[in-house]
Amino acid sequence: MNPPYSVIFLTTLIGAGQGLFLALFFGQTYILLEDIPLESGKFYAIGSLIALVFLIGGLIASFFHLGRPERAWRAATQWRTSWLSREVIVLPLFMFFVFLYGVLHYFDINPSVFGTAAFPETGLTIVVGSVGVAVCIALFICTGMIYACLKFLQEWHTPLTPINYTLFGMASGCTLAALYTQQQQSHLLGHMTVWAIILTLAVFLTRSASLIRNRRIKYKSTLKTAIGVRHTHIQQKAQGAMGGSYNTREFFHGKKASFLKSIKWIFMILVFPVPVALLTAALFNQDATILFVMAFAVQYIGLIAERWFFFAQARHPQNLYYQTI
């Protein structure tokens, strides 16, 4: 496939925003359960605002992928059958709950909802945050299933696709949360840093599993099935047209295999070992802002490369006719 940069920025930006919100909410519940000094309402309000900035940035990026942006609302009409339509609905819904969560904290509106001895700490922000978490997970699933549901793209048609989308978002969001808590001098700094490392290592395992799986794929469509010839050796010499076409522009990236291999190793290094090393060093020097900044920046650059590779690796069956340029 030809990687669309608008979708690359959409998925990486909203993933980081989702991960940051999850980190903030579970950080709040952790404080309540462990009896750690409470953070101020503005701490969660500013964090929610940062998450919203990432979500809005991703939403803006998505419009560059539309041929007719004024008709974007029509994307939500097929929600019964389309994961893309479901994502279009769930994304603004999630943004609303992130906004509401931040507003409640900013104005310190947190009345007890249950008000019983069994749930003494279940305030309104916890209830809103819990609903936000459910919507957030639904958004991760919708985004991943847009690609996992495509049976003819065998590299994507696996449960590992939505799992990786979820873990990548949570890992980058936790790394961003570590940077945010370091700037705010929060009691949650060590907690966020450790979870950023754990989630980065977790997605390293699942993404490696998907790479190994894709390397071993036995493709259902081949040159033989494409043209109906059962010869033992078939080699394409031309793309069948004098110049480029929609097919070569939209469904094939035009890069050499060596370029794809280099991109794979670039993201494998930038997304996993480098951020883990920087975050580990930051655990022993929590005043070093540069370590947290570099950890998030390097990981996000690596995520862009990873998402590019994710799209480029998928072999669209129509390229059996147009693969030679």
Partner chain sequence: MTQLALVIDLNVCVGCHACVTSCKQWNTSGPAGAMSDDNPYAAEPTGTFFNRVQTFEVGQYPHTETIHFPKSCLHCEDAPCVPVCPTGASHKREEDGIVLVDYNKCIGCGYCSWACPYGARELDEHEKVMKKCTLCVDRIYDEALPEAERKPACVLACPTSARLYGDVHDPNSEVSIAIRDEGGYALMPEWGTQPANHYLPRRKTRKHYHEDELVRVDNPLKKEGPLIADEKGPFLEDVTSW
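Having gone through the form predicted alone, I am curious about the other one (the form predicted together with the partner chain); can you provide its structure?
There are no partners or other molecules in what follows, just the one chain.
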């Protein structure tokens, strides 16, 4: 596939926004459970605002993917069958809950709603936040399933695809949360940093698993099945167009295998070891803002490379029909 930059920015930006929201919410529940000094409402409100900025950025990027963005509202109609349609519904819904969560915190509207053993006085923000978490997970699944549901794109058709989308978002968002808590001088800083490291290591395992899996793919479609002639030696001589077509522009990235390989190593270094090293160093030097900024920025740039590779690596069976001019 030819990596579309609009989708690369959409998925990386909303992933970071979703991860930041999850970090804020679980930070809030953690404080309640562990008796750490409470954070102010503004802490969550500004955090939610930052998450919203990332989500809106992703939404704007997604419009560049559309040929007819003015009709985008139509994309909410086919949620029964289309994962893309489901994402189109769930993304604004999630943005609404992030907004609501931030507003409730900003105005300190947190009346006790009900009580449980863990939370004797469950506040409204916890309830709204919990729903937000559910919607957030649903959004991760929708985003991942858009790719995983296409069965003949064998590189994508695996449960690892939604798992990776979820964990990449959570890791990147948590790194952002570490930077944010550092800026806010929050007591959650240590926890956020440690969780950012844990999540980054977790996604290192799942992404490595998908890379190993994809290295061993046996493609089901061949030229034999594509044109239905049983012969071991079939060569295309003409594709019916001399200047290329949508099929050659959309499905071929046109880069050499060595370029692809270098992108793989670039993201494997930028997304995993560098941020982990920077965050580990930051654990011992919590005043060094530059370490947190670098950790998030390097990881985000790495994620752009990762997403580029994700698309470029996928080999569409239609390419069999477009081997030569």
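We call the rigid core whatever largest set of C-alpha positions still superposes within 1.5 Å between the two forms. Numbering follows the first chain given and starts at 1. Worth saying up front: this structure is predicted, and the values here are computed from it rather than measured.
Comparing the forms between the two forms on their rigid core, the Cα displacement of residue 224 reaches 2 Å or more.
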